[in-house]
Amino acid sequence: MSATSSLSRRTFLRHSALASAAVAFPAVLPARLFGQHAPSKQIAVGIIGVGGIAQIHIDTLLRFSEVRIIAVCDVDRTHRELAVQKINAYYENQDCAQHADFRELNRRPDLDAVWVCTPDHWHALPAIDAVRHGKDVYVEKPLTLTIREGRELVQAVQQHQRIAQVGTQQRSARNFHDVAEFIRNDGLGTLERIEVLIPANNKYCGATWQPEPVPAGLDWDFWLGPAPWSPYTRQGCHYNFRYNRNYAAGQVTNWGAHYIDIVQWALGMDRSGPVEVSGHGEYPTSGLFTTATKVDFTCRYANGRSFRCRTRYDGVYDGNLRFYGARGWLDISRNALRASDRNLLREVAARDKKIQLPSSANHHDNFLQCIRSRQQPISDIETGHRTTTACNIGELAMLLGRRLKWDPVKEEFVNDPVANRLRQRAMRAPWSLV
């Protein structure tokens, strides 16, 4: 018998966001404590990519009295105009600026922080550009499309001494924190195995798609950016970017980034990663979508511990994470925390554990407070890069169909030039990482 303690990603983030609205900030702090700008009581924010998940970020940030959204950017005119209308209506003015080019937004001298909420292939370049121009950044997960992009972004953040938060917001949820802390303290005894379940794809596209005229107001060439050129079709744009390998890695980095992040935290691997990965995936053989329709890979760490990430087929659009140990099992999702024994749930919730992990009451609040304090946030840039890398090497093992050895110190595959070439992708001119 199991015990249970009592949300799509959007629902989870929205619930967390509403909680943050009640958090009070210090009365007066400069908008830029470490730049050349005049003092301000507010943190001035710009948002790059204002469709989809960005709407939840906007709704949340509008509720912070110490934050002001002063500019948005999107290559789709409809998206940015709707965002500006919402922001201006809330502030009861016409002050929010709109840009079609992220470089214009990043060069604004009145901005303190930038939210990057673009498709995955557009995470690295705007974020790197932002930190090079003195902005702190919040980058949606997965941090970047490729391993090399991730390392370049980490180095830029460190070189320019910026604060960066990654959108793996489960680290700011109490149950996930408590489970990770419990596992870190060997609460289940000898850990036997870890299972990560991620949802099946929720969008499909067969071989019948056709190129279409680009809608008015959408800069399709800019939307593609560093990705290979492709004709426009509505089935391949905006949310559906997730299922084309030119722009993303499907559910491996969509949901895997959330739950593998908790595995890394629980195992104390935030500055490291697996040393070996193997797996098998199933991929479309025709059509517009190219990411895995079935995911199954296993990552092993140097200490012998491992996790298996695979697709679930029960129709639930959420992830699950289950730890098995000598004392039983724990299963956590955004909806519930369950255990093989009710006593384990009480121990998970206890506050007297020997090893104490850092905690955050809310992901947005945590980032904003760190902008002021210059302390590292709960999902700092190196942590986000290591989590995304674990997802990336799992996908590459499935693509290549063979076991790969990974060196987490050098961040390269061992004696495998083919796999190593896949750590990065060529960028379409004029875009580059340098």
Contents of the next structure:
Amino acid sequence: MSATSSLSRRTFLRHSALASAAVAFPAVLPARLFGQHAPSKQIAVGIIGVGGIAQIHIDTLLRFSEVRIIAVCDVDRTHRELAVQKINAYYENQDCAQHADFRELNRRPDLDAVWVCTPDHWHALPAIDAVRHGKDVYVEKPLTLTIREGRELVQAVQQHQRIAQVGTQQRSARNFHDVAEFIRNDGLGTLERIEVLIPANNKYCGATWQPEPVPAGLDWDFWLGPAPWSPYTRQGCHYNFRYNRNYAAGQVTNWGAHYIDIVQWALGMDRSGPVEVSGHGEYPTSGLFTTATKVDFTCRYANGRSFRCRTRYDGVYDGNLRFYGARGWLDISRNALRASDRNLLREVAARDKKIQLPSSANHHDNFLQCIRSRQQPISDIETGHRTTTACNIGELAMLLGRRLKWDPVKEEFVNDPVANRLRQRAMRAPWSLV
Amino acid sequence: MSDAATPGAPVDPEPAARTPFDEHYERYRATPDPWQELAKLEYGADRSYATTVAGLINNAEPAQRAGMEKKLLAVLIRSDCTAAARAFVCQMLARIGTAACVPALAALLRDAATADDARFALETLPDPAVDAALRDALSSLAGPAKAGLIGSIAIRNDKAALPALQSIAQDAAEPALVRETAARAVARLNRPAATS
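The structure above corresponds to the form predicted alone; please provide the structure of the form predicted together with its partner chain.
Below is the whole assembly, all chains and molecules, this chain first.
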């Protein structure tokens, strides 16, 4: 028999079809941000990449009186102009600037922070450029496309002493926090196994595709950026980029970045990671999309704990996480928290656990507060890199079809030179991590 | 029924001449060779032969990789090798290439139209011959292609390139993009080993 918690915070903003990457943010904003309690100095924000996911960030940031969005950047003129229209309409002025090149935006001296909401292959370069130019950064998940990019970004943030928040906002949701904290305190007793479900690739195309004329206003060469050259085709660009290995790693990093992130948190692995990974994936043999359509891999940690990440086929476009321990099981997703025993739910919600994890009630607000305090945010850059790495080594184990041993200290595979080469990719000129 | 000879069975020292049946049957038995078909790969077209090759490469035992590298290089030098095939071959060489592929890739590296493909293959290949090839190409490329090349050199932490990069960084004749990339590369190569 299982028990279900009535969510104490049914606070997720919305599940937008536009943003079906299913990023959801708490709708309740802190009262101190409005009216007479608003901080006097506004935080000037620029947004790089104003496509699907950025719409949610814009909607959320506009509601913070301590924030002013003063510039946006996109290589698609339509995205740029629609974003500027929305922002100017809200502020009732014409002040928001638009840029077609992120380097121009990052060099603006009037910006405090930059949101990086580009496709995955365009996360590392704008973020590194931003911190080099003194900006704090909020980087959407997955943090980077490759493991090498992730380490480079971490080093840049540390070298330039910037604040960086990763868009793994489930850490700012009460139930995910409480479950992670409960597991960290061995609340389930001896932990036996962890099951992670992620949605299936929800888009399909045929075995062939046709190159198409580039739409007016889209700088396709810039959109490709560091990725290998390819002709334009509509399904290979906005949103569906995530199903092409040149630009992303499919649902493994799209949803895995959220749910594996909670596993890493619960297991206390934010500065480490698995030591072994094995699995099997099914990849399309032809057609535009090249990421795994069926995911099944298992990561094992040095302490013997492990998680298995699989594709779910029940049509639910959300992940799911279930911990099995000696005292029963806990099951959490974005809209439900269930347990094998109602008493476990009470214990999960208790505030008196011995080990207390950092908490945040709002992912954006947490970042904004840290910009002022210079403290580390709830999803700091190293944490995001380690979570993305766990996702990426799982994807590589499926791609190579063999068990891989991973050294989380050296961040290299053990005795597998082919796998090690796949930790990084060259970039199309003129782009590089330099 | 297996294609292979039965283990232990007597082997005919002089195989019989091909019969009309053999000729007839071969037309049914033969299937395309994915390594040959690979050269015709086009963007948007059926890529299943390329997928087959990628699967063979990913699953290869270490001892098999040299033979596969030769097959990839054979595709690369074919006159009918398409741009899509060249890009794919280079991405596969990035996984299994050795010093043996460097001469062929060095030729691609000196042409701005193919330099990116070559760098995709070379940048992850841990062999000193790669560093020499990348340095040699500095005098052949210009503009964005040269900036990309400098990036690869710096990512590989090739300190032997420092004099050339310092010279480029200070060369007023170079476009700003190249000079600035070279300056960042010099700074990167000069930083302490722990952060390289």
